[in-house]
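Form predicted on its own, single chain, as structure tokens, below.
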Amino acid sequence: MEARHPTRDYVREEVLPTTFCPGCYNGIVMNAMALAFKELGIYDLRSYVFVSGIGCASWIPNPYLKADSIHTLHGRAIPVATGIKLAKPSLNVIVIAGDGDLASIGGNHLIHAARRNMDILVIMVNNLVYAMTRGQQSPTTPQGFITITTPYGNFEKPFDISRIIVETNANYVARWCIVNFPQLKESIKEALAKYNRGFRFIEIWAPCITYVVRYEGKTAGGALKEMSKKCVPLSDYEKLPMEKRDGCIAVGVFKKELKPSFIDLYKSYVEKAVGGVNGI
């Protein structure tokens, strides 16, 4: 009997094969999510809503996942997700988008949703460029990277998005490279189950296969081998002298808390306001 692949329970097979470039790491992200749902015993996604903006990673939920999804404007996934959660707090709201969508045009929405500890899970697939529009420099493009808009190498310092979100009121922050598949899957499970309130942010370092990996003359497999050396567990990274940290990517869970979320505080606020009105 042929073994059934876990993604088949969650992916709309009528729209397969995907439109992702050959070798694109988005398929690994989809697989990690499917396994996380499967291992948590979640097969019915009717209580889940996926929201995405514009970009390659934004295609993961829509059209491929068997769930309700909203494909909204570039950079506006988080405010739309916020509106959904406020309107129907019983829903589990997940944003899946790229670095161009979340860290650039949607950057303000990202930090303020984290500041509010809004009850949504945000998965940012960081492919290091604006991949859908042919690989322009993005806010996360590493220094020295050659892109079509930085032909002599990017001279700007990039955002370290996970570190920024750690400094907000978010409950959960993690970063994994696409080679850290078991850890990524477990992190998604944690954010869905154990730490299932407030703002949860998972960054996935997954270089664009076309405009980063092949642009540098590498193969998908070669890039994975390279990442396996560059992506260093957070505890090991912090022991490295400063001069040896260049070129390394710290991965792990940076923060996990269960502080009251925005929805928790909003309910209390409404009860207080209603009590005040009735007491007049």
Second form
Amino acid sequence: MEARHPTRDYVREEVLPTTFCPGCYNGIVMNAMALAFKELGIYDLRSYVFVSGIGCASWIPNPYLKADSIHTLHGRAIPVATGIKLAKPSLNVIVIAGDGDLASIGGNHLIHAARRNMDILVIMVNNLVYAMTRGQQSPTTPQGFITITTPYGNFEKPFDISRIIVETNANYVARWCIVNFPQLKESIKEALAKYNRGFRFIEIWAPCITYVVRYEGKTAGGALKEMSKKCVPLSDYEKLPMEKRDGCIAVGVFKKELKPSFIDLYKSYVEKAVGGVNGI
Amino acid sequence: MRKLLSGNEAIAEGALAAGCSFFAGYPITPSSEIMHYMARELPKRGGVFIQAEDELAAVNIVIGASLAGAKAMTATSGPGFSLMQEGIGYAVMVEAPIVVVDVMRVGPATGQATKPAQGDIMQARWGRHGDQYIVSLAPSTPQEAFELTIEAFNIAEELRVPVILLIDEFIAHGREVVVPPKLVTKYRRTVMEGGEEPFNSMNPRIAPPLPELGSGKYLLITGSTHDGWGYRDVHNFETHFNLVKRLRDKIMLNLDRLFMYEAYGNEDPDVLFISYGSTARSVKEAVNELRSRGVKAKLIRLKTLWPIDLELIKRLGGDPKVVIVPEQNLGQLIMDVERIYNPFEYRVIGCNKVGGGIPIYSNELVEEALKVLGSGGKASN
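Having displayed the form predicted on its own, please output the structure of the form predicted together with the partner chain.
What follows is the whole complex; the chain from before opens it.
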């Protein structure tokens, strides 16, 4: 029997190979998702709609995934996903986009969808820069880092997006590095199955191979090795003294809850409306 | 049943009559009453209402809902309309049927938030980057606001295009009797059944059927240049040129169906007015007054502000001594009108007033017309 890569069942073969740079971690993200689907027994993605914005990560679903996928304007994946989910709640809606798209130009939509506990899964591939447009500084670029728009070293403090989302009403928040493949896959499964309601956010730390890894003079493999030293499980991270936390990436599931989602609450709101609110 | 409705309420009721089941909006004067009405009515009727975090979200939520099959609408005013432009451009490109109401107020920027204007008509037409064509309608009364809202949904669904409904604050907040039509024609988009290309059509007058999400068609939808199947093609000339040409043709080849107007007054006028929205109501009075004084006068009132059938306007206008284009702006529609009247033969003048909530009064128009006629009218003089 011909050996077949598990990801191939979920991609449009006619558009392969991908346009990602050699060594790009987006392929690992696709693999983690494909395996998650497979292990959950989801053999086709017909009830899934993928919504993405503009940027490298946004190309993962459109055109590569064999599913309905909507490639929106820069930053607007979450509102479009919101509209789809509310208009047709039977669809499972997944947003895949990068840090520039979700945390910068779409930042307002991100925090408000989280506040609403909107029934969508958001996968943020954090490559630390605006990679598609030549690696400009993004809101997640580490301090001191040299990019084309911070040629003397980034002096702005980056966002810790996962921690921001933890503080909202979101049901599920996790962060994994690309080296935490098994955990990432389990996390995607969890967010698709056991915690399948409300706002779910998975941040994937996947530095851009071209504008981060190569800029730092590292190889793809070398960068992965270094990353595996830098990722610290959340529980260990919290025990670290402050001065040792710098440069470490806390990974793990930050939050998992099953609070009523936007749609749950909207349903009870509708009941109230039909019953008449204040005599209207 | 007769109802006393403001223009804003008439639009909300018209939308519900047209089968609108989804509304997303963001508060802004003077359009908010549309949102208030929908917030109260939609949840009761099994629809969805959501107050968005900003207008960028509002228009994109509506686009998402439309792609998922809902008849969806948003409403805003000036500054919010500016923010919605990128979303409207996206809706043009992915051919999402949406209805956007812009209750025009005095601009630019925050301008005079509570005062009426007609300054957004060119923005409605050309506000997005790139080559793109939409449809914009301009009702003149709450009754017409009701009817044209239904028409807006029908056109949007039929042609898979954003339709922009432009009213000004006079109509939005003015209350008048509205008699909803007994029978409402509701057009629903055709849904893809077989293997048609979702972004191509053999007949350029007809929009391709809109596929349903979740039906196993594995749809690709993108705001980038795409071929008939939705595959992105950001390199080839033909793909892009054919796409934007088709998106234009689907509007412009339907000009006869899309261009709606009212002609009022003498067949072959000496004074021809071309106007729209609330301003056209003063003009009607002026036409009556001029005719009572023995002057042949006519109003061509545009219900459709884009696309415009300029040839038809020229034909309907006859051979006037003067053409007057009254607008609550510094002169926007007049730029089109000037294109159809040879400046060596005809005199085309604007009558413009904007700001402070002061309408263009009919006696001002009458005086203007008589002044120009008294001076001989035609430009050759």
